[in-house]
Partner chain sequence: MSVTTVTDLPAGPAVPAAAPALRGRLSLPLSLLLVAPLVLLLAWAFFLPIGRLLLTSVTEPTLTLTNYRRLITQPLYAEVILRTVWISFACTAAALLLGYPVAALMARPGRVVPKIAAVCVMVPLWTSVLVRSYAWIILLDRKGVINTLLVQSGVIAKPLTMLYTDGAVLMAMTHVLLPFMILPIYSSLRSLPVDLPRAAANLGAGRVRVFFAVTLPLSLPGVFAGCLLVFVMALGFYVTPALLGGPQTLMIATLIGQQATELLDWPFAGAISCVLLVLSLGMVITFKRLLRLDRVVAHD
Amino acid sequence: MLRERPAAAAARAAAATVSGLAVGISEVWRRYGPVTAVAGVSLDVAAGEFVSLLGPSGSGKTTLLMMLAGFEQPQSGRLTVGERDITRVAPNKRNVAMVFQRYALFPHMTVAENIAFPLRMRRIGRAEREARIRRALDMVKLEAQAGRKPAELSGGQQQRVALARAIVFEPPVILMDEPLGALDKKLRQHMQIELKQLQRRLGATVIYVTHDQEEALTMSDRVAVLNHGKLVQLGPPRALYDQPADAFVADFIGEMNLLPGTVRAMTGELCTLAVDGGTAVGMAASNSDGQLASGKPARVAVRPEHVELVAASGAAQDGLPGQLAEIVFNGATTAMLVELAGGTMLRADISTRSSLAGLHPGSPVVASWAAGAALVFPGAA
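Output the structure for the chain only; the required form is predicted in complex with the partner chain.
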């Protein structure tokens, strides 16, 4: 498991007045009857850090967030904010803001009243309150909408109000539950950048739940990948992408070819496999110790951008022989879908500029890659 502290956090600490506090999750368990939602998760988030909880539905990421907000109780384990143990603290006394997936704006209050709510609860005087509301509205660029009701706003505007309401009381920690999930793709990408900039400026710690791996990679200092209630891997986006801890992470983060095969030979960390009538190579995954031996089932994981294709020449070639099945133009890259001899599909992303002239659907090709670009995980699918 990777546990690097991003240097960015330290740099930011110098730039902004960090109001963020560290968040500690240690050995937290939550079961619902026979279902274990969160199984002994431990995770330390540094002050001012942006950490995403990434996983498919049912992975426990939302339950974990709800426990941090106080809407769910862990059955065992400990939650801390700064030095304070909040495991049994009531939700309203945690001083941890939450941005809900569906914004949860109060429909009977105007935008300004919504934003004033946390300030009123903290008995902040009128003058100070109004100054802060103005500042928050200014931050999310909604000054003109202060007097409107949430129902009169667009989805993106509602999202900003929810954000303004969450930051107006200057919480040290902000929890976000897929806050961009209801927006369309273009607006979502725009808001991702805005959110990230806002977080930098505020210096608050953000814990962000999402099932969208692209979103997690774009915004986070570190990403915690969850599956079946367990923390599978924690690390900076680049580390997750380049060094997935297991086949699940490899498959979940980014595009990945996962080809089942049988180990043929091990030379140190270099593994040679028989895959679909051809030969594939890759480096043994770091936690595969000893499980990769000649004759054992394994899967080789290789990113589409690392796959090289050449037209089959008839002579014996190293690699995986197959037939080009489909050519999908994606703009900067072109996806070549290859049907290997055994029927497995393999994707290769080729730069559109390096035209592979002469290749068309049906052409026999051979796919290969540098051994260092692929990882081998033990076990069958």
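Having seen the form predicted in complex with the partner chain, can you show the form predicted on its own?
Left out here are the partners and the other molecules; the chain alone remains.
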């Protein structure tokens, strides 16, 4: 068998590289009768960036993606790809690729024929078409399945075919609508890594819709959190996790304890609250704007991994007293569910090797955390 020379392989890889283009969304609105699906969203995506649109059902993320694809029209606002205004451009003229959740493969076509479809629509010549199909198959590692039909493939392989079909015409922008939603957890996690690696090799701009927080945090350069059609927060995954803009983002991104209480005192940015039979501390959220004052309702947000538990000694102890209600083994960590004095539930994630893992439901404990590990948001639950 002839082996490809390194220089030839490098040239082939360079030929498959896509230059991403910036995407602009400016004051876009979309209503359906009395329902506002997208409410004045503005978002700039850099060339080659991977941005996820994250939010619950009905938050407007899929509607926004459909408008970028051209399948929906904004009632006002502007959409751009590079320097080009695509707001009123037909879907097939936008030079963007779309990957759907259900793959939308043609069942009567082979893998190679499915991948060739967008090239045929663009009247790409046979020699160039076959070269591009080979490159796409190589990228998604499906060379051996080129002659099979979709029904003969696994779910992960079908997803790769859909990706290959999307990248084969070398689009600068790829739109993905929950493409991993139909896969089982282990395969989904594997495909998340593959997708990100593929995007980096291509250099394409990716806008990815998901309601899975873990997926968005794992894959994205930045995450745009939407709620009720509005852009609530935009930033790198770490910033959203550590510094959520409001209680909604705090609760939606990852696991979070949100405990209602009453402000006792403010010392600079440090807030002390009365919470469910005890005292809690946290840093005032950046958008609290002076709304945190003694006697006012507030919520303290703290991640389970930041909660520290100690066995109650009977003497007065700082923190929140309660008793263990449930212990859940999760492998490397154990989730301790604590029922506080007033009935509020608090979760603490501890190492399975911790001595606390030997406690039993009903054991009295006291929960606390470092002041900088929690945020305090104004307002009642």
